[in-house]
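Here you get one chain, nothing else, as structure tokens; it is the form predicted on its own.
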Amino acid sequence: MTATSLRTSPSPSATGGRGSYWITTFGCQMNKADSERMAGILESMGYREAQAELEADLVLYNTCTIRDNAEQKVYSYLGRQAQRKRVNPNLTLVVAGCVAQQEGESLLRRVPELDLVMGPQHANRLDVLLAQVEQGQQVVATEEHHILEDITTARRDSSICGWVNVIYGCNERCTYCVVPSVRGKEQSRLPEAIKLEMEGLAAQGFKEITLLGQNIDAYGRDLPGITPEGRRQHTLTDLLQFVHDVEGLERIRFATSHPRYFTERLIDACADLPKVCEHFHIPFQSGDDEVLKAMARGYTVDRYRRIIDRIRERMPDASISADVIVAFPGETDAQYHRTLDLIEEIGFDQVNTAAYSPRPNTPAADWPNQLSEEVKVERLREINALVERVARQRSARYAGRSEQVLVEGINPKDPEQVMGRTRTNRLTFFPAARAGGGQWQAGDLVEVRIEEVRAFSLSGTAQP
């Protein structure tokens, strides 16, 4: 897991009197979207973005607990800020996100300098909770809370590509996963509210939207309504069809999918809707049926293969990315090698890998058949090497082709290049200078001839 600091330029209306803030985000896209909303709330309250973390008057860590190393990194950061607060008691220190939800009041015992501990369901209540802090209270907000619509305050980290939450929480009970206990039960937003947010972003010049959900294929199953044919009225497929024609948007993506709910109807819709990109992130977690059963994933390897086969039948060039866990309790060498075989067989464009990490309040954490750290390290090393080799093989298909790239900005490592992504989500670099003069700008859609391929990125030249 990575930690990223939300860096935005302060708006003119937000240079006022409450001081400066700094947000560090750990973990997933959902956390990044939550951080954008919380940054918007802080700026609406009169905070301005700080130039450095150690100079901020309010420091907020939006945390992740899906892996132990991400959680421990949070405590390391907190120790540094706790020392600051002992010298400067006016510092406001906030822990949000999944570690906050998991630990609750025990965080205050471990780090008594904290002012506010708030779970993910309370992200859009940050102003209300800080008002209590300003009255001298030490606040813990981890109770179950209905997530109200709030589409006006997000302080977006990009002006071209935006996140839009469509469903919060997760009702699955995978035996290794802490997410349901820290993000709560599924809450789907109404399609009209989602479309309104997308229209607002398009009016601001956004070109690409990624629809987000912890388990996005479950969208709508908590909403009322049945079609005359007896089908649920609100599904992810219906949502894609409903929002597809938002004027000004060029691309639509969605994540993260669950193989249990990934339907042929959804695949066909993605193939038929021109704005939906040919990129699918579908975690498989293991290439062995017995391990999948122990994980309580609810599908088989053969079911996963059929999904990929159908995607490639309808969209032959589609890119497939996934998540996998190695060294799950009891995983044998043979079972682990079935995972390696599946990666090679399917030919993933990218796979996010992790060694199993026991998480609090999950069944697998208490099983006696835990594997050693040595096995975890070795399997992770081997699978990472395979993932890179397969990704490099998949990248080879781009050589010499022309790919449409949506420019996202300047390459931070080379100011003479711009960078963006293909529809299949390959990061691509090319010269910023236009043939007829001037420079390519963020938001431009450019045909790029690919001249150099790497495992996870491409380089080329813009076509006239």
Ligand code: SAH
Given for the second form:
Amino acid sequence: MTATSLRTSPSPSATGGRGSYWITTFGCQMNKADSERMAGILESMGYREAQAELEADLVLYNTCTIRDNAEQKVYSYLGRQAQRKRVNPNLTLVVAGCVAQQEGESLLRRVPELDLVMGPQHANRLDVLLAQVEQGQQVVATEEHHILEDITTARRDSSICGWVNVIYGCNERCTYCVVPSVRGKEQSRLPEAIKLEMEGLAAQGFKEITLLGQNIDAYGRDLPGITPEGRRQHTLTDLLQFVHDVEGLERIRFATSHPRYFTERLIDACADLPKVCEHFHIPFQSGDDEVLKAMARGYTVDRYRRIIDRIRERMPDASISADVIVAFPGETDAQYHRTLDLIEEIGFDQVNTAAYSPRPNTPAADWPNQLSEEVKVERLREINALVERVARQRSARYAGRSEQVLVEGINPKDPEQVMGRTRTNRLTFFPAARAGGGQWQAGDLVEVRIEEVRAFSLSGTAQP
Ligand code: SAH
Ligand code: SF4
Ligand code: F3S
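Pass me the form predicted together with the named molecule as well; I've looked at the form predicted on its own already.
Time for the whole complex; same chain goes first.
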């Protein structure tokens, strides 16, 4: 997982009053969305954004513990700040997110300079927790907490593409994964609250919303209500139908999907609802049934194939991305090769790959059949090469085609270009200058003729 600094330029609306803050975010979109809300809370408290991490009066690391290397990165960042705090006792140091939840009190023992350790369920309470810190306490907030609707406005990174949480937590028990223990039980937001947030974003000019959940297909399981036909009243399919017509929005996406719960009804709704984009992120984790069983994923490779077939029946050009783990405990060479074969067979547009990393409080970490570091490195290297080759083949289909691109902004590597994404989520670059004069702006929907294809991005020119 990569570390991203939330912002690089100061907020014009910030008025100051309490000093400056800096947030660095590690991990997944869930953490990024939490960081945006925490930044909003800090600004409403009178903090303004710092120009540089080492100048900030309050530093918040929103952490990830999905793999060991993600966790270790946090400790190296923290070491630097702890040193600063020894010469500047007014510095406020906060660790939020999944490492905070996992380590709790023991983080304070490891880094005594910390002021606040707060789990992800407490993100919306940052102001309350900081008030306790201001009274001179060292605070640890990791108890199970019902996530409250946030009344502050998130300080969002983009003004075009926004994230909206729909379900927090995860009730699955995949044997390798820390998420259920750090993110807690599933908590779905009410459809009305989700729609209200989306309407607010659309009114501000947002064009694309990604609905978020670790296991988004589980949306609504914890909400009451049964339809006259005996179905659950609240499902992701019903939610998509409910929010689809928010005026001003052009595109709706959702992630992450679990193959166990991905229904035909959902596929049909995606095909029928014009704003829902033809891109599906459905991690398969392994191409071998025995490994899937050991992972406790609750589906077979065949079931996965049927989902993809059905998607392609209804949306032939849909793009498919996934996550996969190699070198899971006991994974044989033959089992690993089934994963490679599946990548080739499905023809994924993008696959996030990882070598298995043993995590605290997960069953697989205690199994005796762990694979060596050499096997992990070698399998990861080989699978990455395959993923790139398959993605390149998939990209080839765009050559010469015209694709609708939603402009997100200037290409940071070439200010003459703008960048955006196709409906299928391929990053696309094209000249910023418009034929009749002026420039393409963030939020414009542009038909782009694709002239150059690469494994994970495209380039072209705007159609007249
Ligand atoms: N909820 C999603 C994924 C959440 S975590 C799902 O069920 O698919 C993101 C990805 O990290 C996972 O899909 C998995 O591929 C990877 N991952 C999780 N735990 C891991 C571990 N212990 N070692 C290596 N990769 C892991
Ligand atoms: Fe982890 Fe499995 Fe939940 Fe995904 S579904 S977050 S992999 S436990
Ligand atoms: Fe990492 Fe927590 Fe997300 S462990 S992947 S930040 S849910």
